[in-house]
Each structure stands twice: as C-alpha cells, then as structure tokens.
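Let's start with one chain on its own, the form predicted alone, as structure tokens.
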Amino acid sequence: MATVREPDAASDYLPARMLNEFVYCPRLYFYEHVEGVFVHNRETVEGALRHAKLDDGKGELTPADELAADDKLHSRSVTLASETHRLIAKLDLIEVAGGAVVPVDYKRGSPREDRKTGELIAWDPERVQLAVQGLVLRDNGYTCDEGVIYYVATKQRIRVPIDDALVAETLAAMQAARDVAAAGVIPPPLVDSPKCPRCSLVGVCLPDETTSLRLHKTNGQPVQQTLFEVDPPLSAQALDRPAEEEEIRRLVPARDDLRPLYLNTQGLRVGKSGYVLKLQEKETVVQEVRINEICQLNLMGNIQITTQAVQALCEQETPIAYFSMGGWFYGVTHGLGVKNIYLRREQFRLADVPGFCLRLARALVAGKIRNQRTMLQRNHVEPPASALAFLKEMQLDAERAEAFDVLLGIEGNAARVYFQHFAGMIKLDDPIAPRGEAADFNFDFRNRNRRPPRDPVNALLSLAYSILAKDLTIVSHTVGFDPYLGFYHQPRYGRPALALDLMEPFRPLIADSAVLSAINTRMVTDRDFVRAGESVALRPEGRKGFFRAYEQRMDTLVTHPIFGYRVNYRRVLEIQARLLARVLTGELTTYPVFTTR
C-alpha cells in the first residue's frame, strides 16, 4: 500500500481535541491531525458558537506552588502541555477548590446511559480527552484526580475519576494515535457505523463507498485488494454495482445548496460590503449576493472585481474563474486551499508510471465510449445500429489499448462516429425561420470543429467542454489534486490536464446532453449567435440561456451505477475525483469509471 506521509509526526505535541476525534474515528483523526482537512457541518458550527463564550477567558491559573489550600478559582481558556507525555490541551474551565484542581470540559450533546446500571456516563472520546487535560494539570504540578464533562444539551454535569486504569487506557491510545500518524497510512472507514452521518468529513472520507469498492468477499472474509494487479489484466470496463450488495447509504447530500454565480454583462464591477457581493453598472447596484449563498463565482469578460471582493471569497475558500468573452476558460482564484500536500506527491509520483497511466487512461477513454453510445441510443431519432455496433467495438478495443497513441487512435475514431450522427438528437420541432441578421444560422449539424467554432452547435460545445473544464479544475483544488497534471493529457502550459482526464466521461453526460436541452428546448435560438469572419459565437443573451441549460444539467439527480444512489452531476464530479484520489493513496486498485446504460 502507498505510504502517504513521512513518519515525522510523532515529535510533535499531540492534542487532546486530535486524541478524542482517534478514539472516535482513527480515519478522521487521520483527516484532521494528518492531512489538515476540516469541514463543518451543523453540529461543529453550534460547538464553535458555543466554545467562543469560553474563549473570552484569559487564559491564566496561578502557578501549583503558590496555590493556597484554601483558595477557590476559576479559570477560563487555559492551555497548558506535558513535557512528559507530549500532550497538548486547552482547558474550557478550571476549577480550583481545596488545593485540588478540576478541569470542565464543555459538550455540545448529551451523556450516554449505561446498559448494566442505568447510570448516566460519559462517551470514551470524551473521557480520553479529559483525561489528558488530567496529565497535563499533573504535569505542571497540580493535583487533578477527576474531571467533569459539562453537557450543554441537558444541562448535566458528569464527574469522570482520572484513575490509573484512565490513565492506562489514554496513555495506550496516545501510543496508538502516534503510531498511525507516524505509519502515514490513513486507517479504512469504519463499517456501517451510526456516526457517520452525523461526521463533518463523511463528504471527505465517502466511507460506504470507499468500503464497497475496497473489499472483494471471499468465503464471507472482505479481504483487501492489492495495489497493481497484473493477472488477469485489468478490465477498462465501468464497474457496476452487484446486485446482491447491501444497500449502500448516501450520508452526502443529494444536492448543494450553494449555486455557481454567472456574470457576463461586459462593463460590470463586482465589489462588496460585509459578506455581500454588490454588482454595479457604472454606478448603480443592479444586484447583491450574499457570498454564503455561492459556491463559485464566473466572470466571462471584461468584469472588473475589487481586491476586497477577491481577498472575502479567498477567505470563504470561494473559487472565482475567469473567462474570455467567448467562453476560454483562463483560469481560478481561490484560497489557500486543501493543505494536504500528500495526495499531490502521489499524483506526481504515479505519473511518473506509464503504466499506471496507461491503465487509468483507458478505463476514461473507454468510459467515455460507452457514454457516447449510451447518449445515442437514448437521444437520436433513430439510432443508427452500425454506429452503435461501431461504438462498442471501439470500447472494447480501448479496453485492451497497448500504447496511448493507439488508445488515442480509438478515441478520435469513436469520436468521428459519434460526431457524424449528432445531428439525429437535435429535435426541433419547427425548422427555424430566419429572423432579422441571424437568419443565416440554424442548427445544422455536419462535423465538429473549433478554434474558433464555425457554427452555432460548435460553438454551444465549445463554450459547454469550457465550463466543464473549469468546474472540474475546482474539483480538482477542493480534493487536493494539481489540476495541471494529469495521466491521460499531457502537461502543456496553461492546460488542466487532470481536469481534462476527469472529464473525458462526463463529455457526452453533461456537456453535451446541455448542448442538446439548450436547442431542443428553445433556451438558446438563431437569434443568439453573431458571426465574425468565419466563426460564431454567442450573444450575451445566448450565453445566459446556455448557463441556465448547463446548471440544469448539473443539478439533474442521477443514480450512481456503483452506490446506487441518487445525487446530482455537480455532486458526482465531486465523488469520482475523490475516488481517484483512494487510487492514488493505494487505498482502491480500480478506478470506477462513472458511466450510464
């Protein structure tokens, strides 16, 4: 299995919040102590709101040796470390009574009822983390024999003894916590356990999936697939979800509720006040957006934004993409990003590897085949079965592809095929009239052709692989990928050549099943091009309808051919990318190309 991280972790202070999350879940402990990664979701949102009223403490305590045995304190915020035991911890509350000390630590939930005695308990994780602000009270030469567990939801005060059997078991996951982090392997997800829906990583750690994918039953026993396998070869072909699998639940949401937010009236200036986004025309504000409501703003043109607007949506890890008028995706501003830069060392390292590449590029190129003749079969008027016959052959040669410029070979005949009847999808009831100077367009289709498009299906297909693009390149940064280098695509200046990999499937998926809404269903018409010597491009107008078509598409719930769940394309970017990620980490062998029937 890949080694993610050097063993350089355990000289550093551990603290006690990490020692709680590893007790809990040593795959989130992973996540957050490791590689850096933190999400939020309610639960942790409502802790940080309520741990900010006891952060106003000032974080002192009177020395152990000037304490008198009469004196009664109470401390707020304190943090304080062991020397010995390389523990770190900051303390909500001190008490200080009868020249002992008490540290109060301050829960969101509520305690947990013993199943022998009924009696009201504290959770493991929880006693773990108090007990090492025990060890460090101790270290520092106070005399700490319990602590107390503060539950905010029942209002209840829980008393944990910091006895020697505590202090065995936290000193043992201390140990255990060290050795994981120095091994800089990320431990499996735990299996069908009630805390992952509520963890603020699952979105992260996808864990059913990353299970179902991981393990093969043998005889009953899951057992681990390895890294490279070379007997039988692997198979390009999508893999699909065995029926008698267990159900696997979706604990990600089916949709965000953040949207993209398009501008594209040339002229605009975008600034802000507070966390609102004001967009003005010359000097008056035709619209405000609050910046928690986006997910990524685009500006296609010439749209100025102000320093202030950028340095508040870097700071909400806001990606801003930036396009030339016509659609040419230039390239992403965001904030600092996933700080894991591991998972970017193996990407580096495996694309070093033909044959790693070699593998993967032909499980995309033939996923993509397939998709194309799936949208065929689903969207022509008449499918042509020699087309269909033809796109299945070439599937299959691209799963056996030996060489790339064989396997690039098969995707341009694929591509010349699937092209050829791509008008059959374009169904507009009623030919279009000509209107006015735009009457010398129509949706006739013939071949594809670009830099610059020279019709308008062209350019709808131009601008849609464009925006694709883009979307997956911010992707690319949320799961800690460098979008510039990629395994099928070769590095080249300026081209996210992971980004282009990632999308080889989702071409005929997304992209062009947009296309095809967007004209069949009249949200983009004749009268939105505009010809400049021999190319075309869209009126603002064109391109407003054409954004309305492509987010339709995203936000359109499909069922995972693998998870068997519903969630939207824009979700699924999302998933495939982080399962390209377990395949770089070791943890999956397989990439499971994402494809329809």
The other form holds:
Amino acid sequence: MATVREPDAASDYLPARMLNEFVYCPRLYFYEHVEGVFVHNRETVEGALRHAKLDDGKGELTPADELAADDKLHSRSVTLASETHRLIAKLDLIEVAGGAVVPVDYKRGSPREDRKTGELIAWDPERVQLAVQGLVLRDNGYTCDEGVIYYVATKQRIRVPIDDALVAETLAAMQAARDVAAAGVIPPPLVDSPKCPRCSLVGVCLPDETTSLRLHKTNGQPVQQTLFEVDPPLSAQALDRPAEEEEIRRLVPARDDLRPLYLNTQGLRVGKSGYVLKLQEKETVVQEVRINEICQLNLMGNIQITTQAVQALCEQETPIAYFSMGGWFYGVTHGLGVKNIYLRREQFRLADVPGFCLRLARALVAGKIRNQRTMLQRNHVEPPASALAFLKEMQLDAERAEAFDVLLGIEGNAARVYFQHFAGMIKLDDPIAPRGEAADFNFDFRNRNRRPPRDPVNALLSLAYSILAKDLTIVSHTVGFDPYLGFYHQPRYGRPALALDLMEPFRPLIADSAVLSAINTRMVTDRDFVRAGESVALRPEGRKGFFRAYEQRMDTLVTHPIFGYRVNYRRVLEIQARLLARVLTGELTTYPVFTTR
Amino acid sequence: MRNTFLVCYDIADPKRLRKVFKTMRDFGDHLQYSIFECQFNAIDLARCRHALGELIKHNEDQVLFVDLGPTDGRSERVITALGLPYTNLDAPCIVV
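The block above covers the form predicted alone; next, return the form predicted in complex with its partner chain.
Time for the whole complex; same chain goes first.
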C-alpha cells in the first residue's frame, strides 16, 4: 500500500546497528530505521547504560598510513564510514596490534552454542554487524581480518573471522535492507518466534495478533466485518465466533504499570525538580510525583505548569491533556512523537474514499450498538426483551447501512432506546434520605441531554465521554495517526474526529460503565453536584471520585474477544488503534471491532 | 509488572550520602533514614542500580535492594507498622 519513500533515502548511510536489526528481524528494522519507532525495555536500557560507560572514549584512531607495524593501540567509540558501500559504524573498541586492527563489539548477552560442535559462536546479527565494522575499517585503509564480540553476561570474547563468505552474506543483507526501506512496505512479523517475547517493540508490532488475523484472511474467513471486500456483511453468527482455535501468546503486558495523574485543585502549580513533579498550592508542596511513574498528566481548569515541567514531560513522551474546569477537553501537548508519516498519508488518502469510510463506520456503529445491548443485558435490573430485540435489529441494520445518513439514523435510534432503559442500570439499593438543601439532586435519569447536562447522570456521562475522548486522542497520537481526521465523524474545528470514531464501541463499555459504577458504588453521591442555572456540574470532590471510578474501569482486565488473552482496557484501546493502523496500511483487510460477550 | 523494593544504603562519606539521597528521590519515596520504597519495573531497577553504581565508592559503601514482590494488590500484606502509621498508595490513578 504505502509505497512512498524519499528518493534519496536509499543512498543514505546505513548504520551497522540497523543491519544487525535487519538480520534479527526485518520488521524490527523497518520500525526502527524507516518509521523511527524506538521503545526501551530492560535489555535496551542495560545496553545503553553499558555503552554510556564505553562511549567516553575520545573516538580517535590513528590514520591507516601513519600506523607503524609495531604500534599497540586501544581506541574507544570511533565512528567510521565506508564510501563504497555507504555504510556507517560506531566501533566500541578497536585494538591495534602488529599492523592489523581488530574491532571489538560489546554485547550484553551471551554467545550461542553450536548445535553440532558444541563450540561457542556469535549470533548471526552480531556477526553481520561486526562484518560491517570490518568492511568500514578496510575501506579506510586498515587491515582487518577478524573481529571480536565481547559478551558482558558471560565475560567471554568470541572471535569472528571476517572472511569472504561473511562479507558476501553481509552485502546481500545490506542490499535486502535497502530494498525493504525503498519499497516502504513493512515486512510481515516473524511467526511464533522465540525472539518476540523479549523484543522491546513487541507491543507495537503485535506479531502473533497480526499473524492470526492475516491467516484468517487467507482462509477466506474474515474474523469480522470485511472492509475492502464487497460481499454482503457477515451475519451476527459470524460476529459471535468464539475465541480462536489456536491460542495466541500474550506478548503484550496485561496492564500498563503507569498511572494517570489528574490535577483538579484550582490554583495548583506544577514545577519540576530532578525527575519529580512538585505540586504546589501557594508556597507549600502538596505532593510529589515521579515523572516516570505516570502515563499522562491531566490538568482540569486553572492549573499552572512550568516550562521545565512541560519539557521534561515531552522528553519522556508523557502527554499533557488540558480541560476546562467543567471537564471540556481542549487539547494535548505531546513530545515530537512518532515520525511515521506513512500511516498519516494512508489515513488522509483513505478518508477520501467513501466506500472505505462507510464500511469502517458500519463496523464501528454496529460494534457500539452490540456493546450497548450487552450492557443492558448484563446490568439492567430486568433486561427489557423488546429493547434487546430492537438493538439486535439495529445492529444488523447498521452492518448493511447504505449511506452515512442512514447509519446516523440507526445510531440515533439505538441510542434513544438504550438511554430509555439506562435508568434500569442505576441500582442504588438504599437511597440516602434527603438532607436539606442537597436533596434537590437524585440519580433519576430520563434521557440523555448535554451542552449543558441538566441532571447529575448526564453531567457524569458528559465528563466520562470527554475523558474517554482524551484517552483515544492520546492513543491515536501514540500510534501515529492524526486524531483530527476521522472516517465516520466529519472533520470540524478542534474535534478529534478519529478519536471519536475509535471511541464509538467503547462508549458503553468504558464510559457508561464507569458512570454506573461511580453511582452504584457511591464513589459519587448526590452531594457532589452543584446547579448553575439549567446545568448541573460536579463539585471537585465528585470529580475526584469519578476519576477514580473511570480509572478503575480502565484498569479492569478483560478478555480480548479475538485474541483470547486478558488485558486491561487501557491496553485494549492501544491494541485496537494499532489494528486500525494495520488496516490503513493494508496489512490487514478487516478491522476487528472490540465487542464483549 | 512492577515490584516493590526497599533500597537501603550505608554510605561512609556525608557528601556521597547526600548525592545518593538526592538521586534516590528520583526513584522512590523516602520511607526512613537511608531507606527508600520504590515501585520498580525492570527498566527502573536497571537505571537505579546504574545511577547508584556510578556514585558510591564500591569498597566503602553498601546499597541493598530488597524485593518485596509484586506491587499489585500488595495492600497491608507485606509491610505493617508499629508506632507512626505507614500508608501505601494503591489507587488506579493519582488525583490531586
């Protein structure tokens, strides 16, 4: 699909380390070299810290023609390039003895044992990387016949002869890597590879998930609604397919171990010292929060933040979201983010293809209606059979809607019926006796109203949708989308249309559910509201309670209907956005909408 | 997945002690004199060990890393207090 590359990119110098990645996994190479994605994990951090120590060398090396035959030298972190092969390499250590130079590369792991001979040998990607270093040295006039890999874990040196066979292998890999970059099409993931679980990009790449969805495509059995094919939409029975036969390894962590930070106290000031955010009220520090323990910073209303804090958060790629005091979502500050422009290019191209937009919109709306139905079925005191039947019908209609306005009508009808019965899911068993002035609030719910919400339940729903839109805007950014261009929601000034698209199936599952549990478990009570004219708003205490309910919901583990493993909703949002990206770049034909059973 | 760690240090020189204390504030909560409570994942632990390893004098000082197991659902199971109360934050988000 995405076949666009800057014309001169192929002639750029290729770093030796990227060739290592390419031999390890072409897809990893594509992510890191072409898309500029990099994610740290324990292995990469340890490697980086180790190199930080090595890299304090001067980076000098006596030129080849000045090298005397009996010179014995050690040079650290030398960067050299080869003009003939257009390769560049950073050499950890170069040992010069007897006129020959030997590059030494430090690796954190351990060597592998040859199956037949039992001999310790270097891994293929590392041999290739060393060969590049050898080629670069030769091109600069040095004699280099072998290299050494030093394994830090086992403290062993493994010699690698740089012979013609290795050079040929290396040059072939180099050509293949350049071809992949020039084609601009991401290579398929490795299949069931033992390399994946410890790869730092596994949460971005989703190897097993992608493979399983691709396999279903070739079997002629799309998992859910087909987006590119013209055949009639699948029946509800197909949507109800049980978890897949073959089990998918759960490679992504079940939950994000970072927590969101919500600042709700008006007049708070956010400063930074070291890697710690200092939250100050007047002159006193109210709380300290370490930057690497939060995944987002939400500022509700009048809260000041220093440039130093903003810079530190941008550097950590921790987004800052801004809301009005009442919870209206204004926007996000982000670091430089994903450089992946191909995805955005496909997004803009496909947003102009009405057929594609309609098919995606159908899937999203049908998924939302299905999830609304599930909500009623699970949580209503007395699930109304007629409403459930109606929602089922609407879901099927949505799957075959012929036009956007028809789809909008179906969505509206379903929402009307769903909210008619919404009150049945509010189950406060012991309504608190009226307490004087606070008694003019209750959790009776008649219909959905907004701008402004006119009763407590609607106020909660509005706030919930607002922060869910925030979360999906952030996710869209993380994945590399432009959140403001959607496929179902039309672009309008300041509206994160793509986030709203992605959000449809999650409205009932996350937002409505969080509202219900906030009310039913009394995390928010009738005392937490205040009326201003027609509108009803939450008091700061009530907002606090609601954020907790919402984040509790986000942290709930849920079984992924297609992949069959348990992850929390926060991860689900990201996985779904990444799957949509796969559909846009053509790697998958179907977008599997998230529905629960 | 994060584990709760107690990081305890014994530093022979006041200047280094000060530096270690300052560094540890980026990694965890100051629990008692020379003891920090940290919620580490593998990355943070590697970073912390590296940072302290650069600071301390290896033949005079000592830092202990005590792993108290997974942070999730730890509640009062792992640490209990006598005297002044010990509070542990186990919420899905931080609201101020």
